[in-house]
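Shown next as structure tokens: one chain only, the form predicted on its own.
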Amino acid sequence: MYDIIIVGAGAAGLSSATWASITKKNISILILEKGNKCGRKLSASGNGKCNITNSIFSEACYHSFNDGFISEFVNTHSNSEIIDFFNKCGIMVYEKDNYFYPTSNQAKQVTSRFLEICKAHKVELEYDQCVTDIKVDNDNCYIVKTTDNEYRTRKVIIASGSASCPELGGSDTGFELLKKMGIRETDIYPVLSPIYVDDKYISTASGVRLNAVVSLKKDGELIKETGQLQINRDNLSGIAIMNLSCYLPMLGKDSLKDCIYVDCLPEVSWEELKKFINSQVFAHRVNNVLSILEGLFTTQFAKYILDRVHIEYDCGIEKLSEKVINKITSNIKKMTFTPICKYDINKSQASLGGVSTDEIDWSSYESLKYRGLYIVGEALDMTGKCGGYNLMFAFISGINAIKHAIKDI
């Protein structure tokens, strides 16, 4: 019999086992991983550099169907916990523009170090073991069944992740397992993903990248994100868009029309932009409207702007009335899009929703239905924006759960 079985060898599961290995000896831990590799999402995180946390830490960095849980998490924890943990693991970190990375800039080395520590402390790890059932026996211990094995343990930590990033091992098997145990979950949506839009001209700008301010209108307020915007054949992408994608499931269909605004030239004001366009018209340095916009953007994007406002590329500058110039200026400074509610799990980096946080003790992540069973990481209804927030939650929840689990072992 094991002291603890951890279901899932991702960021939350590996950090749990690593923390226990560092802080407590003579404890038997088994990690059951459904795939043939562990830490695949962790090893790919931060574009392979492993963005582990962020110096900006507030309630606005997270999404959950339970705002109280977000407040509790943010007010109880800090990024220093992650930095201290990495120091204990012998991993030095550095900060750049509020983002924290290991100095190796190699996410795979973080996974390798966790595995090295676990192996040194005799943590067992079995691959290709998909957990299909968990039951409590007469001695209040857990029987954990996989497709071809059965294990007995005092405590269980569920770190099974979500279905996002299926190419990196994401699946909903953990949710199916917990649902079988009567543990309630919220609706689940793929997020941190591109936003598909209703725009018949968008393919004209496919491949264009801009530094932009992107806003989403929700409940009468504008939620703003700044960063690189990438335009694709049928969707918008980039960090700013991915962060805003977390809000879409919370919008009603009636709220979607023209709810996304893009300032394609945030470094200049509306008045400054109009003045520039006028200066080109009156100076006669160009022959047509396309030439004016080519002084601001690539030819491809300039054509896209004109397509949207229904102006011919070769429209002579003498035909540019003040009304037309206002129209062009407004389209650049406040380009509107209507999202299509198309959820693509294959392009999502995370899921919004999961096991309801009402199912756990917020201080320990222990199930309220099953004593000695803990639920952590992506399996819970807690999603961070881009910038290390999801890894931060995975690490903190995983470590916090095993801290409580080993108290009486």
Ligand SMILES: Cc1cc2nc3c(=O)[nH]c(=O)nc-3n(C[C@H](O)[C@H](O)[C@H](O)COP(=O)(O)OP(=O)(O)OC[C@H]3O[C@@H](n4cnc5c(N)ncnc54)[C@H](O)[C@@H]3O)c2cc1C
Contents of the next structure:
Amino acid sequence: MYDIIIVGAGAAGLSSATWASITKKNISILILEKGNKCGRKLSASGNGKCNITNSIFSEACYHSFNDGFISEFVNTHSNSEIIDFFNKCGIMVYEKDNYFYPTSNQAKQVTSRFLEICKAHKVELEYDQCVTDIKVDNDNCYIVKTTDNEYRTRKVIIASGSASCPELGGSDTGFELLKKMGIRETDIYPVLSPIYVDDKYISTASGVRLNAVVSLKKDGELIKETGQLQINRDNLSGIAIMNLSCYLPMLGKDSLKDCIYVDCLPEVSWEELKKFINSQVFAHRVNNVLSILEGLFTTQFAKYILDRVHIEYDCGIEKLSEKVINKITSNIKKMTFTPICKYDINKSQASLGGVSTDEIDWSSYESLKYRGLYIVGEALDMTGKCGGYNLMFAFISGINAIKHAIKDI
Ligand SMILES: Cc1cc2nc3c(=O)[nH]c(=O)nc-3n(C[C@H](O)[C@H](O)[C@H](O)COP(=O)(O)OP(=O)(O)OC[C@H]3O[C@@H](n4cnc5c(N)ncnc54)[C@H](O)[C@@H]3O)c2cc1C
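The form predicted together with this ligand is what I want next, because the block you gave corresponds to the form predicted on its own; please supply it.
Every chain and every other molecule in the complex is listed next, the one we just looked at coming first.
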């Protein structure tokens, strides 16, 4: 018999067990992990550097089908909780452009430190144990069944994550388990992924990076994100694009057409850009249109723009009519794309939706149906933008659940 069983050794499950270990409570904890490794997403996070939180923390940083839950979370927590927790774990953190990282810049080291602390406090961890069923017995204890074992515990914390990024262990086994228990979930979509677009020239611009403003048209409104845009063989990527990918699943098929705009030169206004191109034409300093665009971008990107507007690279500047200049300008200031799919689960860093937040107590994360059972992390309907918000939620929910769970043990 255990005091607490944690289902899933990811960011939420490990931080839960680590917090309990640090507070030195004499409790027995078992973590059941379906894979043969723990913290796989945590170890890969932030390009391996582990972006754990952010100094900008507002309701706009999260998505949920329940706006009230976002307000409650943002109004009751702050990034200092994460920084304190990391300090308690002996991990120093630093801030760069609002993003917080461990000073080691090593996500894997964060996972190892959590494990080290858990091990020192005799937390048990069993790999290759996929939890398939949870039942309540006559003494109000939980019987937790895995594919080949059965365990008894007073309390359970479900930290099973989402199906996003199966390569790093994402699966929906946790949702299947909770569904069997009658716990409701919202619609669930993989998000925070690149956006694949219908553009026959895009591969020619593969490798280009730009500081851009990217926008998505949704219900007549423009949702804007600023940041580095990365062009790949068949998709657009980068933090700003990944953040916009959270809105794609909600768009009807007809709304996908031309719904993404990129301002490739946000520092320069339309008028300034047109004036610049006209001045080059007038001054006759260069011979052709490609040379004009090479004054603005790399040759590779300049050629891509001209391909998109069907203008020959060596088109003489004397042939550049006002109409053509307008076409080039609008391809720079409002380059338009049509997504060809709404998401890619393999490249997705998180899921939109999850267990409905109506199923839990918002401060303790305890199920309203099953006392002593908690649901935390990405398994819940709460999704952060890029910038450390998902790990922050995983850590805070994991820690709050175990704080509550150990109160009466
Ligand atoms: C490549 C990548 C980079 C990312 N970078 C960042 C970043 O820099 N900052 C940020 O904030 N977020 C980042 N994220 C998102 C963040 O990593 C996740 O939101 C976070 O790890 C979720 O934590 P979790 O514990 O809820 O789920 P997970 O970390 O997915 O852990 C769930 C665990 O439960 C196990 N499990 C599932 N079902 C069962 C079952 N039935 N029985 C037993 N075990 C089970 C899984 O194997 C897994 O180990 C990134 C994600 C990816 C994929």
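Positions refer to the first chain, counted from 1. Rigid core here is just the name for the largest C-alpha set that superposes within 1.5 Å across the two forms. For clarity, every value in this text was computed on a predicted model and none was experimentally measured.
Superposition of the core reveals a Cα shift of 2 Å or more for D254 between the two forms. Comparing the forms between the two forms, the C-alpha position of R233 differs by 2 angstroms or more, with the core used for superposition. In this overlay on the rigid core, K122 has a C-alpha that sits less than 2 Å away from its partner position between the two forms.
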